[in-house]
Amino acid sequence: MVEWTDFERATIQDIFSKMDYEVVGPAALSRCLIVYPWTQRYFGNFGNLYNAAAIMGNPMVAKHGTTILHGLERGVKNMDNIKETYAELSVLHSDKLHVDPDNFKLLSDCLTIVVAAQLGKAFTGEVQAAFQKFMAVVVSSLGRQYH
């Protein structure tokens, strides 16, 4: 079990409460597509992902963005349980989608520099710990199901 401080856990809960989903789920998704292009092939069905502009313009790309934040949502509202409430997701990314654990790590890298670059100066050294505590911690757990 993780141990969160009160400073983390309010911490945690101000940058997604802060955060448009609609607007940052979509832009580290897509930064993830564009940075690590071989994370691609998770997503045959999504049409036209064959350059930058492509995969920022595509509905499908946006739309999953914006589910993997609801996702990331659950997380912080179940903070003291964060394994049991990401074993399904764990089950189906391993066992039935195949994606390659490692790929959690690179779009939560990518979803840090979103919101780093959302919340400008008031991203301090203090906040980037609690946020990449929080993201390792659900990395951990979608990735537990390979163990």
The other form holds:
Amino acid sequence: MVEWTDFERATIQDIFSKMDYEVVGPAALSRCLIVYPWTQRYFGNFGNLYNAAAIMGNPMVAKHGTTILHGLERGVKNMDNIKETYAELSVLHSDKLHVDPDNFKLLSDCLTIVVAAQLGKAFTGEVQAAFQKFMAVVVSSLGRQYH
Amino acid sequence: MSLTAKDKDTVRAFWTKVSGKSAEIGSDALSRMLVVYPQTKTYFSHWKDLSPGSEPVKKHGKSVMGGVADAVTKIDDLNAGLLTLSELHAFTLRVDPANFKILSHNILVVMAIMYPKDFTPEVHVAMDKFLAALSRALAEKYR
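Moving from the form predicted alone, what structure would you give for the form predicted in complex with the partner chain?
Full complex below, order starting with the chain above.
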């Protein structure tokens, strides 16, 4: 089981409670599709992903980005049980969506950068460490049920 | 994944914007790296003070960004341009190249913090590619 310090718990709760999922989600997903264009392979039915402007204006990308953030919230609300929380989603990403789990880290890195830009100086090294630790646990759980 | 002409233009333009604060970027990126990835501290056991913003960290951050600035001017041939630095890292410093990725990530995080409006996804991808190419050039002489 993952050990969380009081600081880490408080930091994660704080970051997500202040977050606008409808801004951060779309920003993170579109950044991922732009910075790591091979990730577009999973979104063949999303329409126009032809360039950065198209991606950032795409309503399906925006909707899915928000969905992802709501998915992350489940982990935020169950920090002592993240593995179980994402077991079903892990199976889904493996068996139905066939997503290479390496992609989870790519999206996580983009989310880190979006959150950093939002929080500015408040995103200290310690806060970054807590955030990246949380994301690493989520990423690991999402890859756990692959077989 | 080599740098296109557009990537190089984007990198040069963004670098012109941020180069005035490069020492601060370097210091913050290095400080973050030592906190967020504590295994990187193993390379600096000879420093008196590894805390964020300390003198050795500031000084070294400035050196590192000096290297990045140099690389921007040599963006058309990074392997040739960074030959000496590669030999230094390969034979003397022997930093595991996995750490180049770690430091690059932290440089990008600091750029996002300091330039939230300018660090657009287009700038992000160009800078990520550039730092990756720089890292590859730095690892050129390892084996």
